[in-house]
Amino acid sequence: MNLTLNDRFVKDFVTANEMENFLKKAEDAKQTVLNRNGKGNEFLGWLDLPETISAESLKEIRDTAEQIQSLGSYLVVVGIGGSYLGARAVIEGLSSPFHLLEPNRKGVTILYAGHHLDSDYHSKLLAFLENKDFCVNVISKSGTTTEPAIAFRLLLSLLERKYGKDGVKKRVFSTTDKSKGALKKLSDESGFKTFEIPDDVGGRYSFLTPVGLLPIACSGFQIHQLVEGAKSISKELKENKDPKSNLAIRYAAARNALYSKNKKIEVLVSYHPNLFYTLEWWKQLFGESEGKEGKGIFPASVQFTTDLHSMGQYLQDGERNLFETVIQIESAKSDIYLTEKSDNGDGLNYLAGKTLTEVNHQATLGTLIAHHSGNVPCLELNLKSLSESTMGELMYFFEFSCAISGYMLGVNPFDQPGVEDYKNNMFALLGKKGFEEKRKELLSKLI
């Protein structure tokens, strides 16, 4: 396994009492989750994906991110909140974060749609592809959530007119539901290839589905690896009984204890910008998972140590009711070795002979103790490298110790019911049909 975890900078604000009695919860809510007998539970198909995907259903996503790739350079993915946040955070963590400048980088490149309303960006999106080929892989359950609706709307009106109806058919995929909604009727009748959204399988649990696998296949990354390395820590989460050395158990059960302390925020950080789609991801993932019934812990991020010259002050010295989880990644793809120069007008000498990710480590290090001292518990993820696999297994991690905290606070991890509020208003004031009343009543409070 290639992750670890580090709970030194916690010890401080709970006694060992009170962790026991935390692990004790987190292993029952674990146990709730395996026996499936929770809030919920018809939506933990994602629990055995690492251990049921299929070679065949692996063969067909990459035989078709073959096909995509051979069709041109650019693939927009279509979707909002889980339906494009974790392919986002594989892709990004995994990619050069220059490989928009790269020739001849392999796979497509992804460019995303229908995850806000912004006019301006998809008008320059639909621009910008006018004279390029591409394919679209639109990503939705219902084919009705508004903004993937409309940037779907938008792209496939230019792929017929660019390409006509026949040769729309090869440039569009659709993952969506296996037998209903308005996606999956309007892909049958086109004829377009459509992928199966697992009917007990969430969108911010849904990267080792279609819903990931196809864009980061298409961009040249190997999904196998990252299911196999799913598969691993999914084992061990499992099958490990002991709370002091399971990672999930003891990931919630800090979490938990840290809530019960008044410790309300958890601030997810990372020194690699690779991953701050990782982090994008991270915060759907608890945030709509726990944030219900008046309960939960808001889910925050910053990259450091950029954020360390504009957050660093609030974190160090502003309200204590805030924690942090940091990622460190142990080792670099490449690195650089410090020199000496000669006239050291940098006065920088005193690190030669060392390597940037040293001296990343040791500003890590030095946070850590600092708003350790400053009344901040931070707990330590150390994650090996970052690969296909390591990003399987960190992503896993999070998804399976997320259902146990949610657990833990009496809530139901798997649902959104918060999510439908702004939705019901926003139809009712655009004047869609069956609103009627509800339009008079948001347009009466504006009076």
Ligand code: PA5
Contents of the next structure:
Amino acid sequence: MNLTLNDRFVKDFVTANEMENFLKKAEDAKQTVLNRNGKGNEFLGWLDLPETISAESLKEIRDTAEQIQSLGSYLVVVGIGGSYLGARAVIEGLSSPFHLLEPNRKGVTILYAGHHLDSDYHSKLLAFLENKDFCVNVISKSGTTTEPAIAFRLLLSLLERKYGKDGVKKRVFSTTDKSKGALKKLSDESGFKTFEIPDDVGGRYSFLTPVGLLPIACSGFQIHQLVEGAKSISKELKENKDPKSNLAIRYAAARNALYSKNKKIEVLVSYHPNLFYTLEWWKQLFGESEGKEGKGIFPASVQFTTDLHSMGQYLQDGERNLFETVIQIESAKSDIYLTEKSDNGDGLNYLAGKTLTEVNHQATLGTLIAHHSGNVPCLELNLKSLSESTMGELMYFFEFSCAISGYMLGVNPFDQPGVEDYKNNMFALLGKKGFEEKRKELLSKLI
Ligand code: PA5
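Return the structure block for the form predicted together with 5-phosphoarabinonic acid (PA5); the form predicted on its own was the one displayed.
What follows is the whole complex; the chain from before opens it.
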């Protein structure tokens, strides 16, 4: 395993006995997950994806990715929430921060649409694509989500204008439910190549289905290694019965123990800008899984050391209702050595001979000690390096931990009933058929 968890900066906040208790509860919750007899167990399909995804499915995804790569330099991924964040987490996690500016990179450049309703963004995207060759992967399990549906409608019009109806057929790839939803119907009628999202896998747990794998493969990354990484940690998390060494049990136990001590906010911290979207994906995973029935740890995120200069003051000294989980990547792909300068004008000669990774590491340790002294419990997640395989490990670890943690809280970690409220209000305010009464009710509130 390439992932470890250190709870040395939590021990002052939770006694050994209390932690023992939470570890037992977490082990019970893990059994509920494995026995498939807890709330929402019809959505546990993600649990065995690393073991069950077939070589043929991976090949079909890779072949399609090659086809997409041969058709142009851009793929627009249209999706929102769980239908794009997993892919984006992996792609941005493994790409150069300057990948959009670098020509000749392997794989196509991925652009995103349908994850918000901003007009300027979408009109700039359409203008950018006007004279580029591109394909579209539209992803929606329900096939009815408004944001991606609108973006897809706009992109489809552009594709039709550029390539005609026949050209469009070659350039649109849909990923949706096997039988229901407007997207499935449209895809069948239009003859788009379509990948299925299994019934028993919810959006935020779907990075190992075509939802995540197709865009990741198009970017030139090795999807079988991603699956292998997830598989290696899946075996360990499922089979290791020792609560004191099972990482998911320890993580779920620690966060629930801290929640019981009024630590209501978990701040996921990274010292690596490539992980920005991994943090975004994590927030959705935990926020949508746990935040219900008036309960749940609020997931927040910061990028250090950048945000130490904006959020550092609050974290050190503000309200003490939070804890941190710090992700650290132990080794860089390309390290930089700091060298001595004869004039030492900047006073940095004391760093000569050190790598930037070591400086980042000491910044991490210094911050951990400071925040712990400021009464912030801190968990440390250390990942050896960043690769397809370790991203697979990390993300599957979070999924497994989230299921355990949700059951410890007593909620269904696989539904998201609260997301419907804004949608219904939006439909009513926009005048959708069937929402007339709701519209009257809402308009009366806006006076
Ligand atoms: O995790 C989830 O289930 C959600 O975030 C969905 O992925 C998101 O709402 C998009 O839904 P759909 O794929 O149906 O368009």
